[in-house]
Partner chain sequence: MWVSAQVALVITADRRPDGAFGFRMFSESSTIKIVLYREVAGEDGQRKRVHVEGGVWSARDAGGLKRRFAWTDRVRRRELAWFDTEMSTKYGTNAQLARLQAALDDVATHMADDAETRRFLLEVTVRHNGREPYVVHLASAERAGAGS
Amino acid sequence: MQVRDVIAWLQRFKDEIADGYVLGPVRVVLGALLGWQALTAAEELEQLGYFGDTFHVSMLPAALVPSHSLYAVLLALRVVLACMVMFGVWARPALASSALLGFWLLFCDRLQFHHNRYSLFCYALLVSLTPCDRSWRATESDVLEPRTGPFWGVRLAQLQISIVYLASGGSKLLDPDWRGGLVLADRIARHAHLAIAAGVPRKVVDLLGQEGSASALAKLAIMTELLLCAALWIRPTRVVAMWWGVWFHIAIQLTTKVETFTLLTLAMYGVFATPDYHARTLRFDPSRFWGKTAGTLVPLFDWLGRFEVKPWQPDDHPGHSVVVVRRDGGRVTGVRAFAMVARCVPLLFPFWAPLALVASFTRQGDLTTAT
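Could we see that chain alone as a structure, in the form predicted alone?
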């Protein structure tokens, strides 16, 4: 690759412009997690006392460690900033400020460091560099349609997600205890009560904790993380990788204690969503139960703005409760339409793959055609 090719690539990277609607929900979840983390720290301050009065490990000079009173003020400020992020009030400056305050306090006490907290602040800082304030605002804004903006910050956030997967999978691969399943078996045993409380049957927990099962699961986890760091970047494999990643993180959440890392990672998957606001159309028949249901629920849960929802208009496809017009103009109905909706609606996305498999065995995939 010649120097001019590198310069051209950097120019395209800097000048990329896209619709920022899909970043709004990501920003809201980040704001909620930042607020939750600040409130948790405030609760610890009340119950356990100020960390500076006990043993702590500061990576900063003592003069830069806040006093008890200032620390309490900073926690209150972080809560305010988190609310501003969620409601879209000066969202990007609030997001960056909240991230920088979080980093500062982590540096003040190394003992408070957790990977999920560091990741939260890192993702918040990167998302603040994106046009994440163009949607999901609770107040009026001077930002006009369309909701476009520079996307280089999005690419940095995507890169950070891959780095997390690579670092996590790579470190496990190099650790013989992790490869052999010893670490995973110990983790499952220590958090078995949490898994059972979350609804996982005790027999399943006991089976997962066995030596052979833990070894197989450890290797599967390592392979998953290493594949995800690359597959999320490749368009043909992205949706499958995201679906597998969703269930991977759900399984981790149910069997171990990872605080808010699962929700954080799943929310950040939104930065990989194609920025194509209302590129698909969902037409529904309001006179039919399933059509009316889809016409009501899809707009409520289509958080990424994938569908333009319209009532039915007479055409050459009569008798359908729901018709989805895809980005390429093709039309699908029945099971295929439901699979397309599941692919685009976050709450239904975990069920997309089995629905798509069922739909692949149907010609029209239509269970609602009038006879």
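Having seen the form predicted alone, please provide the structure of the form predicted in complex with the partner chain.
FYI, this one's just the chain on its own, none of its partners or other molecules.
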């Protein structure tokens, strides 16, 4: 790749305009998490008192640390801003202000620093630079037209996700204790009683705690983070990477206390969704049970606006309950249609890969990630 190509790539990056519908749900989740963080801080204020009155580690000069009463006002303001972000009222300024306030307060007391909180403020700031206010607005039922806007902020948010994975996976790779499985083995050993109490069979816990298993798990975790960092950018591997990433984060959530990091990362996967609205069509037969079910449920849970859902006129000919017309114009039915719905509906996405595998064994099935 020559310098000229890099400049052309960056130019494309800067000038890209795309459909912002898919960013609406991402913004709503960020708003909810910002509100949650603000309420958690308010709870700490009530339980522990104002941090400035006791031992704290500020990264800022004392003059820039808010007083007790101002801090309380700022927390209340953060809750209000989070609601504005969620409901789509001046969503982008509210998102940016929320992020900047969050950074400020994080710098005021390093003892309150958590990677997930810092990540949330980074993502919030970057998403505020995108057309994330075009959809999912409580104040206006219709989607704003035009839905499009500059997408360079989205590319920055995508880069930020990759940086997080690269930093986390890279630091583990460079640490012999992590690479060799010592860190994981000790964590498993120390938390074994909790896992057993939660219903995990003792044999499984013992197996995972063995040196060889812990070492293999450590290498798998490192590989996952490093692969996700790149695979999310490549179109043919993106959906597989997302599916693997979803289960990776679910596993972390079930075994470790990570506050809201799982939800945050999974929501941010939305910025990797192709920015097209209703690019696929789902036709259903309203006279059939499965057709009617799909016709009702898919529009409810299709949060990213992947499908245009339309009934067709029932006739006497035997046919299908549901037909999905893919982006490439191909028509799929049965388990292949279900796999396509699972691919696009966030709540069903964890089941996409096994469904796609089953679908690949059908007469017209294939093992590609055709869209």
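Please read these numbers as outputs of a predicted model, since none were measured by experiment. Residue numbers count along the first chain shown, from 1. Basically, rigid core = biggest C-alpha set you can superpose within 1.5 Å across the two forms.
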Next on the checklist: Quick check: Pro201 between these two forms - does its CA shift reach 2 Å or more after fitting the rigid core?
Outcome noted: yes
